[in-house]
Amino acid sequence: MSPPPFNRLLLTGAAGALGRQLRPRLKRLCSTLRVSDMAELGSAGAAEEVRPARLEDAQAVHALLEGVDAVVHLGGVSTEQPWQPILQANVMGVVHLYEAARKHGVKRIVFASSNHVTGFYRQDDVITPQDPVRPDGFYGLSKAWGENVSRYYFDRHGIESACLRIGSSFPEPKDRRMLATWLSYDDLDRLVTACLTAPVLGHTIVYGMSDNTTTWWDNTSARHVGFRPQDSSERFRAALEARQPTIDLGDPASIYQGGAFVRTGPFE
């Protein structure tokens, strides 16, 4: 049996919904999986290290990256919120992470960006990662910032990054919008694995979606990563359309790709 590609792999945000899915799956790729979050992580499993840390704490993040070969960064605020928590975790935190990676010689990061970086494109648009960003809130702005940070650290310091503009990753799509944005947990695993193991990653932006019939995103520019989704939202279509037979085209959530995020806030 071949040895795993990494000695020590770091998963941040390991207590979150997607982190809990990836935590057991990533172990096949490393000898030791280091998991981190500010929430409860439970006891360390076999071949695991549990390291709680807050992303806004630069010293804690520096220690977190010591001895790490690669990072899957899911940590941070994952919904639209007031600015201050997003600033702390998603703006300051991503700089702390990349600075720590630079200092410790970590050369590959898989960064959980979001489809909300381009949430103000219309649902009748088909866009590519090369199209200008159009964030739909503070959360989307923070992820656009993270993508720019990762670009800078690749250009200046050679740290390869994949920015995953994750759509809607749930056991199944919840509404008709998610017929386009759904990403199964198995396809999420395939996407992260492809980005970790691609021979040449460079700086890549890729939308995280399954092989859905309806799609707003063209991933052609990321084909060098080797991600091939195998699931599709199509098997849920009939039930979702029966449950939601009409679409209110006067509702911004039905017009723009960001869905309900385009009308969340302001927080005053």
The other form holds:
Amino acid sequence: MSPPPFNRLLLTGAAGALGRQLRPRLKRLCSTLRVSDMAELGSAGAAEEVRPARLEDAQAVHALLEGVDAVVHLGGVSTEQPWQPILQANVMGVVHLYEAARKHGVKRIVFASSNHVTGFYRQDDVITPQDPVRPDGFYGLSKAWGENVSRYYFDRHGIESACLRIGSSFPEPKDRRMLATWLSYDDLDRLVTACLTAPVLGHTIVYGMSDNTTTWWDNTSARHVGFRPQDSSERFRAALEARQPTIDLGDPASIYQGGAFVRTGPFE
Ligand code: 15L
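Let's see the other form, the form predicted in complex with D-galactaro-1,5-lactone (15L), since the form predicted alone is already up.
Whole complex next, starting from this chain.
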């Protein structure tokens, strides 16, 4: 049996919904999985290191990256929220992560961005990762910032990154919008694995979606990554359309790709 591609892999946000999915799955890719979060992580499993840390704490993040070969960065705020928590975890935190990667010589990061970077495109637009960003809130803005930070660290320091503009990664699509945005957990795993192991990654932006029939995103420019989704939201369509037979076109959530995020907030 050939050795796993990485000696030590770091997974941030390991206590979150997607982190809990990836934690057991990433172990096949490394000898040691270092898991981090500010929330409770439980005890270390076999071949695991548990390292609680807050992303706004630059020193803690610096220590987190020591001895690491690659990072899957899911940590941070993952919904629309007031500015302060987003500023700390997503704006400051992503700089702390890339600075620590630079100082420790870490060469590859898979960064969980979000479809909310382009949430104000309409649902009748089909867009590519090269189209201008149109964030739908502070959260989307912070992910656009993170993508730009990753691009700077690639251009200036050669750290390769994949920015995953994740759609809706849940056990199944919850509404009609998610027929387009759904990403199964198995396809999430395939996408992260492809980005970690592609021989040449460079700086890549890719939408995280399954092989859905309805789609607003064209991933042609990320084909070098070799991600081939195998699931589709189509098998949920009949039930979802029966549950939600009409669409209210007076509701911005029905018109824009970001769905309800486009009308969340302001918070004061
Ligand atoms: C996201 O970025 C969120 O993290 C997730 O909770 C979903 O709401 C998803 O987007 C979505 O757009 O459905």
